[in-house]
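Below sits a lone chain in structure tokens, taken as the form predicted on its own.
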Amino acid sequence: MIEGKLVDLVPFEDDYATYLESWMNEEAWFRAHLWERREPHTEDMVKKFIEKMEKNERGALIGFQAKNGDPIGCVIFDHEWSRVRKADVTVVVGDTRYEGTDEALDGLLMLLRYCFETRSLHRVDAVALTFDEVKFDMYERAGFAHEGTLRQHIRYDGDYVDIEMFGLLEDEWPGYETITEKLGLQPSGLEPKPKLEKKDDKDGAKDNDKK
């Protein structure tokens, strides 16, 4: 676990694998990845995605949770290009109650902290659908510059949609402690949701009921 101001980064193990199956079938996942809604991601597909990211030497899948242990979502860095020292970053707010909150922003800041202060990247890139104003605000508060628009770049919900491009350079990153103090992050005060049961636990309960 890596501790932040409002959230902590955690490995994608145990409970988080259970949550990801739900998150990967929610709108936030598709918006973050610029995909149209597709057939549901099955349990097997989710497991393969986690395994793929675990083996990915140019990226990582990391969970983030509120200080009370409430799982919020995941942050991803991918397509790291070592020669240029750059990577793509993505934030998925799986629990939509936290969308637009300072906890979600802190998840992004913790990812940037990892990219710039641990991996020593020169640049990170981020994208958003043109109507995703909550994402725009989060990127801008984190210090990203809007660098352009890919016009009618994809089809989403049956329409052609623009993609907005954002970038942040290492000399524009003031450091995690500095930017969190400047932003004055405040907790949302949301109550944690009941923990999801693992499938093994559910199967065990069913077996006991049959006895």
The other form holds:
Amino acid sequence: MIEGKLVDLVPFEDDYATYLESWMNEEAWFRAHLWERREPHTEDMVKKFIEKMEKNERGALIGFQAKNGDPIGCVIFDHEWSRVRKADVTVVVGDTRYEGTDEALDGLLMLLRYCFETRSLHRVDAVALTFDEVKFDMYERAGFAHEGTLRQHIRYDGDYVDIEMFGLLEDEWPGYETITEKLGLQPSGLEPKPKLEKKDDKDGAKDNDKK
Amino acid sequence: MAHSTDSGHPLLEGLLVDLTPFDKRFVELEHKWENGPAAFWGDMGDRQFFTRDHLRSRRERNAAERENDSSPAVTFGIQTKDSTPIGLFVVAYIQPAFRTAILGAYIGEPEYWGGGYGTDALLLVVDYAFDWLDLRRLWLVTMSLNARVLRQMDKVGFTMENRQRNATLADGTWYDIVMYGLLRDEWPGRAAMLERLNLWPRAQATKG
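Next, report the structure of the form predicted in complex with its partner chain; the form predicted on its own has already been given.
Following is the full complex, with the preceding chain placed first.
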């Protein structure tokens, strides 16, 4: 675990694996994985995705949770390119109640902290669909620069839409302590979700997951 | 024109070059090209040491991946009009749902740089991507140090859409990674581009 101001980063296992079955079919997931075709994700595909990320030597799937232990979503770095020390970063706010909260922002900041202060990256890349203002706001608060627009790059619900490209360099990152102090992160005060049933009680877990 | 099997059957015929299958003549040259100066430009500043074994297993791996790939690729060899293999062209990461693909190419033989060979091949491939594959957007990636490609993109009508600051290292200096895009309704067609770029006279001069 790596402890942050409003959220902690944790290994992606147990309840996270169960939650991911619904998170991977949420709008937030498809928006974050805009390069991929939109299709329903079955339980089996979700399992395979987790396995793939466990074996991935150029990336990782990491859980992030509120200070009360409530799982919020996942942060992902991928395509880490060792020669130039850069990677793509993604935040998926699986529990949609946290969309736009400072917990979600802290998830991104913790991922950046990990990329720059632990993995020694030189640069990170992030993307957003052109109408995803919640993401723009999050990237801007985290200090990203908007570097360009890939025109009509994605088919999205009947339209060809632009993708906005963002970048943040190591020497633009003030450090986790400094940036969180400057931003004055405030907890949202959301109630934690009810605890999932034990994993072996499969039906019970599913009912809870659907809420 | 008659072509024997080892001179490469042209799928797409240009003025200075033809695009053919990436056959064993190209495979033979890949080792030289991948360890030479073209790879430095193509890989945005990387210099790698490829053994023949490594290249063979990479080819086999790519072929296997392509078998069950949802975003397949098309690879061409580039040869001159006298059937000399000089490089390769790839239409990769074809996304059927988005109708996009990324272009990748190099001229492996430096003496053919700057002579219009790459541009002739590019015009053929853009037409092919729009007219045969029915794509509607092409994009490509290079580094800001690559002045030759930046000029070519400008001439051929691609738009610089993104500039990732300090995203690659070439010979000890950080350069931007630049991304270019071309939409189908911006493309006047190969014939118009040949006129605009004055490639006909150049082809005549090369022949003479």
